[in-house]
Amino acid sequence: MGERVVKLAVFISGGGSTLKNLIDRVADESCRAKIACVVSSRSKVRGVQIAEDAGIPTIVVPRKKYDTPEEFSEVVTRGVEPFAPELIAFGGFMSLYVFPPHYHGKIINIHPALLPCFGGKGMYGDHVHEAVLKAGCKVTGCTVHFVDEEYDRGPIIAQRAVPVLDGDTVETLGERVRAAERELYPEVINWFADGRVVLQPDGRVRVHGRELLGEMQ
């Protein structure tokens, strides 16, 4: 394991459960990261209090104020770059953010399934675990990917899966999405902190010495 460290922005809408993980992993050096500002798309949520509690510089940016997404995304824009984030992390952001050229394969996000299934606008937390247990499904899992103009479907840097368990309700096998959730997204950073993580031309992901570590993904 290396000891570079990674300069982060997270990107959040509501609780900050994401934040608060990446907050708490820094903080014990399991994640190899600074979170140097936090961007919220609301300003009365609990993200935007666990940011300012830990001392984290934090912009908030309404969306509900602008036209579209391509004036939103521009003030997200100019409050972002005096802090030069390496990587953006998207911990729950909820608002369509078109970003420029020079953030392109720099923004990722978690997600709560298996992409490319269970994936799309309107498909976020419970909406994900109630849709995977009606379609009957025997494994879930959560991905981490790159982020693009298309919600979730960026290309995929990692998975982990997650078993569906008889008798499992939406809260049950969130919790279990969750857990999985919480282990992956500060692992992949520590690649991003390697430089392990190479975007390819043809759009695919390639994680160096991943086999060589036997990493299960």
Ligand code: GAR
Given for the second form:
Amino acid sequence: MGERVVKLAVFISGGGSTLKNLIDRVADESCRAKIACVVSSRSKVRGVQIAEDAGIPTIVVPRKKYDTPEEFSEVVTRGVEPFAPELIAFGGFMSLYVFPPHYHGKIINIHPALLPCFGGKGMYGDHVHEAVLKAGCKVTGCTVHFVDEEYDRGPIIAQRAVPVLDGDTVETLGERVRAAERELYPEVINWFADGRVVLQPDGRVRVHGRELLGEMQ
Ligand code: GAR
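Got the form predicted alone; any chance of the form predicted in complex with glycinamide ribonucleotide too?
Following is the full complex, with the preceding chain placed first.
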């Protein structure tokens, strides 16, 4: 395990459960990151309170104040740039972010399903688990991926699977997936801290050292 810490910006739109997990993991040193700032696309959400309580500089850019994703994104970029994040991690961030070219390959998202299934517009939070149950899937999980120009799309970095059990409800399944998310996201951020994540020219992601360590993903 390396010692390097990655400078992180976390983007949120709601409850901030992913943010809270990252704050806790940074505190107990299982996530080697410094959360330099938080961006929220909504003002009155619990996530903003969580960020402020943790003393993290918080930039609120209400999406509804802007007509287009471009206008919104410009304000977000201007707010974030002074913090010079090495990595931007979405945590329940629900707005389209039109990012400048130098952020290419530096923005990641966690999604509560095994992409490319059950992603895209409207597929967030419990809606995803509901759709998984309705489809009768026997396995689901979470995906960490690079962000590109569309919702829940972009090169996959890591996935963790969990079983769908008979009798599962949105709540029980959601909690199982969230438990997997709480483990996977900090782990992936550590890979970035160690410079192990490489976006290849073929659009696929290689995580150096994984094959040698025999990690199961
Ligand atoms: C997480 O479960 C994350 O996977 C999901 O939102 C939750 C965090 O929201 N993200 C998506 O569905 C992205 N499409 P919260 O931090 O607001 O609680």
